[in-house]
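As a starting point, one isolated chain is supplied in structure tokens, in the form predicted on its own.
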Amino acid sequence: MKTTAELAIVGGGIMGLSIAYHLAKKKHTDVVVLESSYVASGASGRNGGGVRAQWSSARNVRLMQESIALCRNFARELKVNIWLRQGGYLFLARNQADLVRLEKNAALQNQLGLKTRLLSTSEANQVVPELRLDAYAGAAYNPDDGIVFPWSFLWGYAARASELGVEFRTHEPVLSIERGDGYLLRTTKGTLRAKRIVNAAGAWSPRIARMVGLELPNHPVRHEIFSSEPLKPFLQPMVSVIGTGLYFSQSMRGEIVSGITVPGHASCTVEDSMKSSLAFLEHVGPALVSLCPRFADVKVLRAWAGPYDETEDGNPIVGAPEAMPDFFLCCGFSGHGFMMAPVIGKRYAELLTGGGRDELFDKWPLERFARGQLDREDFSIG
């Protein structure tokens, strides 16, 4: 193993991974990833899997445009198949409110270029007939978001990183970090010099960071999830009804895998937050049968946790701190981040390798928050 290195990446989820992969990309790979389990272990390989370009911001859909069609070439490049799905995202809004608002947010996705479309209850159940849509005032359709399966995409990154020179260490936490010329890194196996850090490691990057002297506002927040027996192929769409968190689709093998957002479950640990509870199945059965009246006898095979790594606006923490200029966060994506990492991934290369700084690092500094010049996003439509 290697004793020094020009950059440590702390954290083997998808950004961290991401980060390694497009660095190997440019040929630059004296590398070290340290992750304290194994890769996937966290939050990256707990999620829906879901990508789309259904934003408030118009930074936000610009990204995930990017992004997406990074997803469409993952197979090509890293010689992965990661069943992407382009099957849509339907957002179902529950009151005139929450139509209002995603009114507002298709009309700028329709002047950035997406095929958005608000569509009345009877047009949405021509896109999911099995959908009960009584209660509900509308919906929002982009027929080109989708879903990806999560560790065929950590995996591909991962493995082609490794075949171009990044060092991967797991299973190696990290115990302390001193500053002095650059940084030394001590974990349980040893230690490790690196003249920059990337602290990517999620949830978990605000444990990391105190390590430097540094506190992060970014926290845990519990979301569960679970996946059925499988069922004939008939749902193409991921479907969330915004303000509630509940979502649902289809997987390539039938599965319907689902989740919803759980009073209570807002302040935990990191720990708690990886684990599951019956709550989540009480709260969630009956939301998702009143929803879609054909899963009442549908039984469930599995279900988990993982923790969204949420920041006071709802967007992510980029960039090093002023004090400490290599000392690079990637963190607080607020359960977004697996559909961001392509984009954000290939961003960092470029800013890591001297090639280019984009606004984004501008705009979601760790500064914001005491400066009181958040940067809020409209995440709780998905």
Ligand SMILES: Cc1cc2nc3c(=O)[nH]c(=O)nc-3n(C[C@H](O)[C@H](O)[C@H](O)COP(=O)(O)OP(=O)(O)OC[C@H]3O[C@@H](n4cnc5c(N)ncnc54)[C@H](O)[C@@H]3O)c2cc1C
Second form
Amino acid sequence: MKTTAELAIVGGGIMGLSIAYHLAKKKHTDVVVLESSYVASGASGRNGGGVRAQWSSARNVRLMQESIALCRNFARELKVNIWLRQGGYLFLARNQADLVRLEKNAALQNQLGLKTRLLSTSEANQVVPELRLDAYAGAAYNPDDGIVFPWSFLWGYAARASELGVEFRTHEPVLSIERGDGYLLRTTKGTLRAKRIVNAAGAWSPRIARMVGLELPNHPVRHEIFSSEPLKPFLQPMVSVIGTGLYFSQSMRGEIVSGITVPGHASCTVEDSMKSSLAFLEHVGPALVSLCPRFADVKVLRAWAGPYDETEDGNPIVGAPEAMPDFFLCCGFSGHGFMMAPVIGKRYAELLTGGGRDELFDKWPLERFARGQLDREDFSIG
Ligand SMILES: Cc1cc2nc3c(=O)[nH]c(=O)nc-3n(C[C@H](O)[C@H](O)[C@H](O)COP(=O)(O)OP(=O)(O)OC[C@H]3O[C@@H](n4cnc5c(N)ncnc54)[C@H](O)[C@@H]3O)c2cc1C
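Can I get the form predicted together with this ligand as well, since the one above is the form predicted on its own?
Below is the entire complex, every chain and molecule, led by the chain shown above.
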């Protein structure tokens, strides 16, 4: 085990792993990843695998176009199949106001080269005939969005980064951090001296930041999800309802994987954010059956929960604070960190190896919250 490293990454979720891999690819391997539990024990091992470029801001559309291209190349580059299935994302609007949002987004997305189409409810029924859409106003559909199998994505980054020389230390929580000549990280198994730190601890990142006297504005919100018994494959796209946060897709094994925003499930501790609740099943069941009546007899096999690491404007916090230029932040990814990890890891590796200034680090710094310069993304949903 190393006692010194140029860079310590705190957190072995998808962000820490993607940064570690992209650094190693650039031959920057004097890196230790410290993970308090097993790799991807946080939000990354609990997510639905949705990958979409349908966003409301040009920055996020472009980022996700790049991220989806990286996903498409993942198997070729990392020799691991992430089972990317581009069956599209079908967003459903329940009323005229939501339809106007979809129209506005689709116009922007088309300008940027996406194939997003606005659909009437009968056209949406051609994409998914099983939906009951009488109470809906319309839909937006981008056929190039899709779903990945989250676990192979995580294993791919971890395995290749480790082969290239990054040290992974799991079941080793960081307990405290002292600032001086670089940083001294104390863990349950010893100490590590590092010149620089990336705080990629997701919903735990405010706790890590507090160890160096820094307050972060992101906070955990519990998000629950379930998977059903397997059904014969029938569903291509991820279906998502604007406003309620209901979404569902079908896994390669045929399971329906579905989540929803539960009213009243607001901020909580990160520990509570990982507890499943009966209230979720009571909420998601009727919503799902009313949209897709054929689910009425389908049995739920498993349900779980995890933290959405939320910020006020729906965008993440990246880069180093002005007062602490060697302490980098990579957190606040809400319900979309998985899909953004390829591009964020790549851009971060460029920043950490002295590459040119990237606009992301100017647009999403910590200081924007104190300055009131928020960069709102209003399509930051499951
Ligand atoms: C139910 C659910 C469904 C989701 N669905 C999607 C989706 O379809 N598409 C999508 O793009 N995103 C989705 N997300 C969001 C996505 O999973 C997250 O944005 C992403 O995984 C965040 O990754 P992360 O690496 O920042 O955080 P995490 O994966 O939470 O990783 C942080 C890690 O830090 C570790 N840690 C904490 N404290 C310490 C310490 N003291 N020392 C060392 N390590 C520590 C934790 O153990 C954890 O492993 C979903 C999230 C949830 C909960």
